[in-house]
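Take a look at this one chain, the form predicted on its own, written out in structure tokens.
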Amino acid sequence: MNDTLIIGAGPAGLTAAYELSKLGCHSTILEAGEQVGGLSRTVNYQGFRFDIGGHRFFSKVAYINELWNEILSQDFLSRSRLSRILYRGHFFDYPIKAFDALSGLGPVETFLICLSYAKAKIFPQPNETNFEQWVSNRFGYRLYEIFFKTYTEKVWGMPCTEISADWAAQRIKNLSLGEALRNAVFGNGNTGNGEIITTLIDQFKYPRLGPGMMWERCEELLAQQGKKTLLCASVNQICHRNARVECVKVKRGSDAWDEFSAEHFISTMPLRNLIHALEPPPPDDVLKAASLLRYRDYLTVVLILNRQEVFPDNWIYIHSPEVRMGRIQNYKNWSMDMVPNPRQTSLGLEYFLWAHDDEWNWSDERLIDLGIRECVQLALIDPKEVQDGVVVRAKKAYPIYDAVYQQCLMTIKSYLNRFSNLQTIGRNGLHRYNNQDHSMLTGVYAARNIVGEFHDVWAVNTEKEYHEESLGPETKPNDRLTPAVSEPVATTKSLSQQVG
């Protein structure tokens, strides 16, 4: 029997296993896919590497930064960020800088935006329950309509009035025209009261061969310690009795099952899947709550171009409403080692869909043609430059914050709290739009809970503040962890030897 069975080999699950190893505990990971990393995996297509979305490595939590450096060592690069918005043929800085935005939109539009902003300040919407209200109160409705509405509705596939304000608070920098005017008087970043706003987003770390390199290395280090990661092992049943999980079952073929028992269980499965996999089934209200949780699906069309430079950005947000594309990644601008030939470029065109959409089931060739047409329409490429292409799909990529999700989570959480040996972690395990560091922190907490500490994994990333910003250069990280309790799984020397 295993000490701990972990469902899912994404950042949360692998971090839980890594931390358990440091604590002297044994674990086994079951991963439904063919490679580790979850949404942070790196796909390799004929030597061209690309992310499932872009994954920056930065954190306010000191221990998470230590883990990243510990696992990857010298293959962890420091990168400068450049990302912009493409709207009506013009590029605008992102995060939005008010002077840049207004100067790019022209005097008439600027005047209308200022009127809209003044109206929002004099007559704000009193109840910020949805995304549109939250953003309009801070930017004015007109600026919201230009820089937030179109892209956000592309990502989530629903009106902004149906998206919870919870999502906006942690994902959007609270920049206003008033702050821009203060910056003009006091200098950039000074709030006028002595506080300096600093940001973690201008510089970030990135693995030399993409984010998957981090998690593949983590899997290797665990394997050296005898901790297995079993791929293509999709959990179909979670059997429990007397408020304890006893085993999970993985189906092999039409009538064969593998059964895994353990003392403790950690799950990163989507909550909807987890609840419906429980045997015996939960009460009807819990099943209904799980069924109401929704997820946005995602696919990337990768174009390989015979062109050395296309644009300087790491990625570009596409706010132009005339195309379906939501965002473009330029992988060689994350790391030159993401492409095998420096004279070539690989672009990732990101489309946010539902799995029941027609486009989701289009052939790869048809999707590649769509990507080429839209890039040409945006005047980014010449179609003759395209040498090859490939498509990667990812289901349940983004947990949706709609009007009912909070009540559903309360019902599910209340039921799961009855189990004495089951913890859920990670983005989908908590139905929370976590960054990697948040997901990793839930894995660390879950591991330490198993050895007798008391951490609430549900409390991670609930702070009502912009997640990439902190006050003051000397501000201490938001780190509630105790110091590391044991040595790393592998020493720096052994890591260096593995790089080869």
Ligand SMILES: Cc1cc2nc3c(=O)[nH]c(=O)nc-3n(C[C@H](O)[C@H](O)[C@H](O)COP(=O)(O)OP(=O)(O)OC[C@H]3O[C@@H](n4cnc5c(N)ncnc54)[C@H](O)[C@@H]3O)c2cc1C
Given for the second form:
Amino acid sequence: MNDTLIIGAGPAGLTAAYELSKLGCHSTILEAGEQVGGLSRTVNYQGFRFDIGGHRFFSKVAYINELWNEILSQDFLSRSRLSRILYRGHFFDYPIKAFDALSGLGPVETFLICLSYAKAKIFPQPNETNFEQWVSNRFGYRLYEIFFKTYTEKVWGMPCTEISADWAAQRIKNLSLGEALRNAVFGNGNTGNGEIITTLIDQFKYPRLGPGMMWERCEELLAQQGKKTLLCASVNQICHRNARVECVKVKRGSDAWDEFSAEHFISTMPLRNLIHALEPPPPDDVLKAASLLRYRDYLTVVLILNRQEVFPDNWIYIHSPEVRMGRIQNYKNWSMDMVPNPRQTSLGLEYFLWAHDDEWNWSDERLIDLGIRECVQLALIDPKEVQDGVVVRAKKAYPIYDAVYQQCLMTIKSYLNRFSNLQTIGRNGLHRYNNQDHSMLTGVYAARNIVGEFHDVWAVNTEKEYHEESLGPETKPNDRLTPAVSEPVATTKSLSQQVG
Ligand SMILES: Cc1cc2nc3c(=O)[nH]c(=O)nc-3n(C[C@H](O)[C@H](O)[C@H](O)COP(=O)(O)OP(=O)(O)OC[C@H]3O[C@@H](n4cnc5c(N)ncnc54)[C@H](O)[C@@H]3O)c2cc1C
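Instead of the form predicted on its own shown above, give the structure for the form predicted together with this ligand, please.
Below, the chain from earlier opens the complete complex, with every other chain and molecule after it.
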């Protein structure tokens, strides 16, 4: 029998297995996909590598940084960020700099922005329940409309008035336009460049061959210790009795099932699927709550161009409302090793969709045509430069924070609490807009809970202000993790050395 059975080989599941290994515990991972890494995987198409989006590695949790360095050591590059916003044919710096933004918009628009900001300060909207209210109270409606509304609605596929203010509070620093202008004029000890938005960091780390490299290496290290990751193993049923999970079942063929028993179970599968896989099923209110959880789907059209340099940015946000694409990644600007030769460039055009949208079901050829047309419309490429294209779809890329999700989570959480040997972790496992580091932290916590510690995985990444913005280290004591100490199997240091 396995000590622990883990569902999903994304960052959360692999980190849980890695931490368990450090603690001397055995685990097996079942992964539905054909490769590890989940949303943080790297796809390789004829030597051109690309992410699902662009994955910056940044964490304020020291232990997570240690794990990354330990797993990847010298293949972990330090990068400087360059990203801009494309709007009405003009490139704006991002993070937004007050003078750059206002001069790019011209004197009339600047005047209107100032008026609208003054209005927001004198007559703020008393309720801040949705994204639009939260942002326009801080920046004025007009600036919100230009720099937040279009892109946010492209990403989330719904009006900003239906997006919870929690999301804005989590992602955008509570910084006003007035403060940004003051910083731009007088300078500022913290940012020094008059940023309005500091949801972003200027320096980050990135694996030489993309984020998937981290997770492939992690899987290799686990395999060397006899901890298996089984691919193409989608868990369809989770059987339980007397408040304990007994086994999970993976369908093989039409009516053959593989059954996996374990002492402990850790799931990173989307919460909605987890609830619907439980056998016997939970009460109706729990099933209904799970059905109400929603996810935004995502696809990327990668164009391979016979051109050495297209633009210098890591990525560009496309605020222009006349095209559907939301962002463009330039992978060779993340790491030169993402392309097989320096004469070519691969661009990842990102489309945020629902799987029931028509475009989701378009053929790859049609999507590639759309991508080329939109890039030409934005004056970024010449269609003759395009050598090839490929499309990658990722379902459930973003858990949705809508008006009902919190209530649904409460219902689901209180039901799941009864299980003594099941933990749900990770981004979709907690229905939380987690980056890799927070997803990993829940994996570390889950592993440590198994050996008798107590950590609340639901408490990770719940503070109102997003971690990147706080100036000091994490204040929650649990996030100041120390490395696991027991090491009957192997320390991770020795694991990395074996691979190195
Ligand atoms: C466009 C985009 C950009 C991002 N950018 C960044 C960034 O810059 N920096 C950053 O740190 N993070 C970023 N993230 C977030 C990051 O991708 C996630 O935090 C991370 O991948 C979550 O890890 P996870 O293991 O919780 O979930 P996932 O990565 O979703 O992995 C879950 C795994 O479980 C498997 N699975 C699901 N159901 C089953 C089942 N029934 N049986 C077996 N296996 C199953 C899936 O196939 C998947 O491999 C980004 C995400 C997106 C979508």
